[in-house]
Structure formats: structure tokens, C-alpha cells
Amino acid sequence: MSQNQPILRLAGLLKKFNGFTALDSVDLSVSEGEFLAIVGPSGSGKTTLIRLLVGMDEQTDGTIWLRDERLDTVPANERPTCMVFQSLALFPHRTVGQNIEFPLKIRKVDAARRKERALELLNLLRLPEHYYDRRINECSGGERQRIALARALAFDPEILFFDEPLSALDYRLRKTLEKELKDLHQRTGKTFIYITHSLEEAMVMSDRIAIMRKGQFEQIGPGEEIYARPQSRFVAEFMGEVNLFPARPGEGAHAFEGLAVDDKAAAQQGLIAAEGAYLMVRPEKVRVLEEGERADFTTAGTVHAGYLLGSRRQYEIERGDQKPLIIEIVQDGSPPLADGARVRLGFDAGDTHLVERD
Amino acid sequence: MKTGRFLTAALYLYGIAILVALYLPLLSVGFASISKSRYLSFPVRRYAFEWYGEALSSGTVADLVVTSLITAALVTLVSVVVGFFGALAFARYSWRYRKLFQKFVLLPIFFPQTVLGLALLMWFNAIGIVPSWKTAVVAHLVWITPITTLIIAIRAYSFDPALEEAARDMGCTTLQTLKEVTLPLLAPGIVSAGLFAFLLSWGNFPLSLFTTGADSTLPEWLYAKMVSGYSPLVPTVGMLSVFASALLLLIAIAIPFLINRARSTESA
């Protein structure tokens, strides 16, 4: 999907508010037709970034390039980009049709052509044509999402930005719209840049995920890669439930807190217990060991709490004063682990990943 | 929530009591204006409408109406324009001392109007301006602009600033944003602010008393005639003034309705 020429390029983009650095000299390059999700907790700078990109705010330093042209010097209303707002920002005093046609009206497209395009977009977004004359307040949450999207597509932007538009919807509707959005991205071939604090949303839809932390990109890459090989503890924890074992460099080349280790297997995988590093294993990779069964890394503890997660069951395993271990076992009909039972746990070096920093 | 029979009765009673308290006194002026006798006494023995004819043909009354009308119209225009931009400044932009300024702007409402009138009169004298209906316009503005600002600000606060940003994002210039988004959304606030401004100026007595100088507005004249030289012309002119206000109110209520109709035919 990605082509060579980047459609959008940020170089050293910096934004300060009264001495507070909201965006700390970020660089980024987005390919034509890509679906990029920018994910981060609140306050990580993602909203600041998108506001700079659409021109609602001005950067303190740095540049934004759209292909070969400077974008940051262009006023917001002249930028060939469009954003779907968190609140959707549909005009309550206009009908659905008038909302969708709005960007065309501003461009002085004649009324007949405008209506034709609005009806096309209603079709594209699977809304019935008679919605054209509806009032916004007569539409449901999901319909409003589609109308906002149709309006943004009517603008025909080079890049379409999304500022967490699905965050206010209930779970099922959100899931449906996530899939529709991904489908729409494929059908229109446009470049989508989607901001969200929900990793799940980012994973479902995007080609690449950029994780933000304290005004910087912590890691950028395809979802699978970020999930399997996070570069920092922050990303590892942000990408879902995870077990992290701090390195104990003083105790051996492959020593991690609370784990018995098979040194040969650990060495083969290059799992060096460097200062500040963590050994990471996802809950679904940890097994409950039978009597005498071996694993590259082993530990033991007491079953503390169990939660049913649909197809899997999650347990917290208490291990003295160390952080409880989280494990997930696929429901296969075997009886659940009893509360308070002593268990031996293990996982293999190949299922782990070395996280190098905090 | 389902209201019980007792509560319903109590609510009706309450409503009726309020209406009676508000409108019964007005009714007595109405009766006085159509009574043939010089002073009002119940029951009214003979009705006559001659004072209405008198009032409508009187040059004095016409002058008063013109003065009051021009004053109120100017006050409405200026206070709504100033209030509009003031409200936007409060609701849309954050600047230093904004909160403080917001409170100071509203302060004149809380002054007793007589004190405000006196203060303004002394001020006009101090800077050498001869009071006339024009100074009254200024006096009314001091008191009414905070009110229009408040009314429009309430409306401005209640709509999502992202609407304006979205308009800009989709290519609107500042002026287009104002025309396409801000103004239509603030319209109800602007209409009610204008209505308030007009009626408050039209009926204002204390500020006018101090600041009109040799000119006279309707309420001032009514008061003067009450004090000396009463005739049934007083309640008659009073009633005409009420009718004028009511007419304005009806027009104001009709405006949004008419706009809506015009808009729906435009889009069809």
C-alpha cells in the first residue's frame, strides 16, 4: 500500500504553551494512501499535533511538508486537508444534505452538482437518500458519524484527519464503524491519519501505529510489530496486558527478577540482562507446568483471582512481594484453576522479548 | 414523571395567581383609558374611546413616541452589536483578566438606576455635554449593553467552538465563518437580546429622567402628567405604549418562524 513518495512529512515540529512543551521536535513521514493511527494517553501531545497539522494552532518551530510544498505556512482554510472532529462538529442549523454540501458551497459549486455529490456520498456511506432533507438532531450517533465522514469526503482532502470521532459511541457501534472506516479507506484510497487513545481501535484499522508519549513518538510501526517487539516498557504496557521482569545484571548474564532461567536458551535468543532492561512475556504465552515439565523460564506462585474474558480466562498469580503475574488460558473445557492453588509457571525464550528501557 | 391531581391543581392555581398579580393592575389602566369619567372608579359607568383618538392625533404624543422610538432603536442597534462582539470575546478567546472583565461589564446592572442616572448626569455636566435624548441613549447603553452581552454570551457559550473550526477547516474565511456558522447559531440570542434592549429602553424611566435634559420620552411624560395635569390621556398613552411593546413581541416571536420557513423553501 505504501509508495515511495511521502505525502506528509514533519521535520522537528515543536509546540510550546507557556513554557510547557506539548510537542517535542517530532519527525514523521506518512506515505500516500496510508492509514496511520496516532495513539497515546491523554496529554501525550496527539491533539496538539493534529491541531498543528490542520492549522488550528501554529507551531513554535519546525516544518510541515505536503509532498514538496510547505504546509505550515498555509492558513487553515486554504489547506487541502480536512478533519473529522471528536464532537463531529455537524452544523445543527443545517440539514444532512446541507452539511455534506457545505465544503462545496464554500467552493461555489453550483446547487445541482452539489446535490448530486451529496447523494453519491450518502450512498457511499450506506445512508438512505431521503436523509438528504433530515435535520441533524433526527439522526442517531452512528448516522452522524457517517454524515461527518461524508462531509469530509465532499471536501475531497489530500489527507483526512480524525480526532477520536468514535470515542463517544457504545462498544458495538464502534466496532461496526471501525470496520466501515477501514473499508472506506480501502475504497477511497485516501491517506487517513487517525488519532485515538484506544489501541484496539488503532490495531483494527491502521497500517501503521505511532505511539506518542510526552510530546514525542515513542515507537512507530505496524501493529503486530509494536505488539510483539515494543522498544520500551511504556509501549509494552500500553499495548495491553504484559508481564515484565526487571533485569538483575548483578546476578548473572541472563538473570531477571523472580525467574529461574535456562541460560543456554536465553543466550541463544540474545536475552542479555542489561541494566534497566526488562524481559517481556504476554499473558497468553505463559503456561501452567505439569509435574516435571520444563520451560526456559520458570517461576511459581499462588492463584489469586480469575476473570473470564470470553474465550480465555485470566488469572493473577501472586508471587510473594513481587508484582503479580498475569496469565491467560484458553477455555478448553478443563476446570479453572482454584483460588489459592499453588502453581508452577513457565514460558519459552522464543516467546519473550527484551525491552531495553522504561 | 406523573403529577398527582393535587399537584396539578396547585400548579394551575400558582400559574393563575402569578398571571393575576402581573396583569390585573395593567387591566385597571386599560379600564381607566376607556372610562368616560375623569378619574377611575369601579364600576366604570360609561365607556368612551375619545381619548384614543385624542392621543393618536396629538402632536405632543407623536413627538414623545418619536423620541422614545429613536432612542430605543439606537440603543438596540448599538447594544446588540457591542454585545455580540463582547460575547464572542468572552466565549471564544481566552485572554488575561477575561474573568475579571466579565464581572466588571455586568456591574452596571446591579447599580440602582437612579444612582447610575445621577452619576451620568454629573459626568455629562463635568465634561460639558448638554443633556438631550442623545445623552439618554448613552445612559441606556451603559445599563442595557451588559444585558445584551449576557444574553448573547449564554448562547455563544452553549455552542461547540469546533463548529467554527470545522467551517474554517473546510475553507471558510473568517467572514464566511461568521456568516455561515456563528451568526445563524447566535441568531436566537441576538433576537432576544435586541428585544430586551428595545423594551428596556422603551420603558425606561429613571435613567431617562436624569439624562434627557430638555427632551422627554414617553415614560417621563407619563410621570410628569401624573404629578401635575392628569387627564385620561395618561392611561390612554400608557396603554398605547403597552400595545406597541406587545406588537414588537409578536413580531419577534414570528421572526424565527418566518426565517425557518424561508430557509426550508430555499433548500427545497
The other form holds:
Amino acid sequence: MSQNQPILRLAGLLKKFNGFTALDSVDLSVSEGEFLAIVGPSGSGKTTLIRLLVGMDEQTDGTIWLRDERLDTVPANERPTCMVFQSLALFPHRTVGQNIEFPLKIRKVDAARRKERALELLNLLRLPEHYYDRRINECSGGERQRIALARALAFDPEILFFDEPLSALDYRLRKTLEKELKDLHQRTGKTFIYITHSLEEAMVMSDRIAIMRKGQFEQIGPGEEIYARPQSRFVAEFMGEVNLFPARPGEGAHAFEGLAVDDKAAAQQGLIAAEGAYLMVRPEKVRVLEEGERADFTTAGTVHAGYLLGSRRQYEIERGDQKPLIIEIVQDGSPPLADGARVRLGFDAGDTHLVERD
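For comparison with the form predicted in complex with the partner chain, would you give the structure of this protein in the form predicted alone?
All you get below is the one chain by itself.
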């Protein structure tokens, strides 16, 4: 395999159900050793895609390649891949060792080697060796997650697929396992493809995020890049709180609704107010301006509501009949903004991004 050849490649992958297009001719390349998270709203095509990748369903058209070989023509039980389900699908009345060894037993690996591999994986997943004889129904939720991962790794798959494996866990355990999964990925060097509805999970763990919408990939890239430079309004809003100002091209080359603008600064950043475009700024980039303080873009409004978000406080700023502005201020000991207070706000052109389609 050449150095630049992907381990997994999708070409024109299409899936239809009774005339409904669930997956619309998607292309994708995944590098060996990459952690790719696939996110999107319900009905976007995530589940359909993962079912095709693991061989649970058959595509209507298109191909799936593992290096130079067609993967979609290989039966699911013969593919060098493994799936970790949301339900985990562990055998509750069998021991931890029996669960981990199950895929090896199916492949007729001898008992001594199966146990040796199970103990190796318990160590890798940081579980004590004496868990080998423990029953699954005696294990905690976090321990079961680790056991499911150990079973998935048992026969050394080339790619691990994950279908929302942390969604049923409480917040603290989920955060712990997010870090452990990222660490496991780095230690094993395996290729992980992770389906989730949680953008936070995707941002914490993955090398790249692929955002799905209506059966297609809307944008693929590192989380930081997608957050700062979304290619569409859908992606901008999907990636978290955002302020979007519609372009007003009839009012000037750099005119956006409700904003006073420094034309020179806007021109230097290429912020042209084209028809259908939006100027985007994230809430943490907006600041309250003191008297006489300037910014490339400015507006004013009335503080309507404040919400404490840990180390930050978020405010909604009403601006007459325009959409409210959202700002976030780091808690530094300063008194919070008073509800009903009139404030002048600003942000700089370098902290914005031009979104040119819905």
C-alpha cells in the first residue's frame, strides 16, 4: 500500500429504501490509524452508513474498499473489522473471559491462546486479571464498556466501528470513557470510525469529524477547523451557539444586518456581503465595549437573560426586531451584566467567518 493510500474508501455509496434515499452517493477516504467521528441529526444517514460498512445491509450502488480490495463483497462475518454496539451485546450470564474470547472461539482459536489473548486485553483495557472469571452481570457499566472493547479487539481487527457506545451512560462516566477511548486509540494505533449524535464526544476524541445531512457529508475536517470555518449555515449552527448576520448587499459591499462596520477591516478579511451569505461570529468572540472603545463590527442591545456555564457566563442580548445576539464572558470575578442593562458590543473581522450557503 502506498503511503498516501487510505485504509478505507467509499465511492458513490448509495442506499435507497422503497424509493427513499437514505444515503446519497457519498465518497469518503479514511487514513490508517485515524479516529473519524461521524455526527449528524436523526435521519441524516449515520446508522445507514455504519450498517453498510459492517455488512449488516447491502448498498443500492457504489463500492466500499479496504485498501485495494472490495470490502462490500465480503460477508460480514469474514470482514477484518469489528463493531461496538450501543447495547454492547455482551452475554450477561457468561464470564468476562468467555465474552472476550467469543470471536476467537468462533474462529476456532485454541483455548490456551484464547485465554492468553483475553488476559492481554484485560491488561490493555486496565482491568484486573481476576476479572477473567467474573460474570458480566457482576460488572459496572464502565467495566462492561471496557469488556466490549476488549472483545472487539480480540481478533485484531483492522478497523473498529462504534455505534454510539457511550450514549446510555451518565455524564461523569461518559467523560471518563471518552478520554480512555482516545488513549486506547493512541496506544493501539487502530483505525476508529465512531458514530455519535454527541458533538462533544466527537470534538474530544476524534482526529476529524464528518458531519452528515440528508444522506450526504456536509463537511469533513478537524473539529477546530469546522467550528471556526463552517461551510454552511447548517454546519455553523450544528457546531454550537453561533451569531449569524444576513448580508445586505444592497446597502454596501460589507453590509450585514444590524451591524456598524469598519469597511477597511472587512475588506482586508474578504468579508463581502454577497446575496445569501451570513457573517458568523461565535459568542466567545463578542465583547462588551467600554465607552470610546472600538471594534471592526459593533452593535447594541439590552441584556435579556444570563446563564452560568461553569467558567463562563452566557447572555442573550435583545436587539429590537432583529435576532438576539448571544455572548459568552469568562468568569473573572467581575460582576455579571444586569438584566435590562443597555450594552454596546463589538468583535473583530479576524474573529469572523463568511458563510455562503444554507
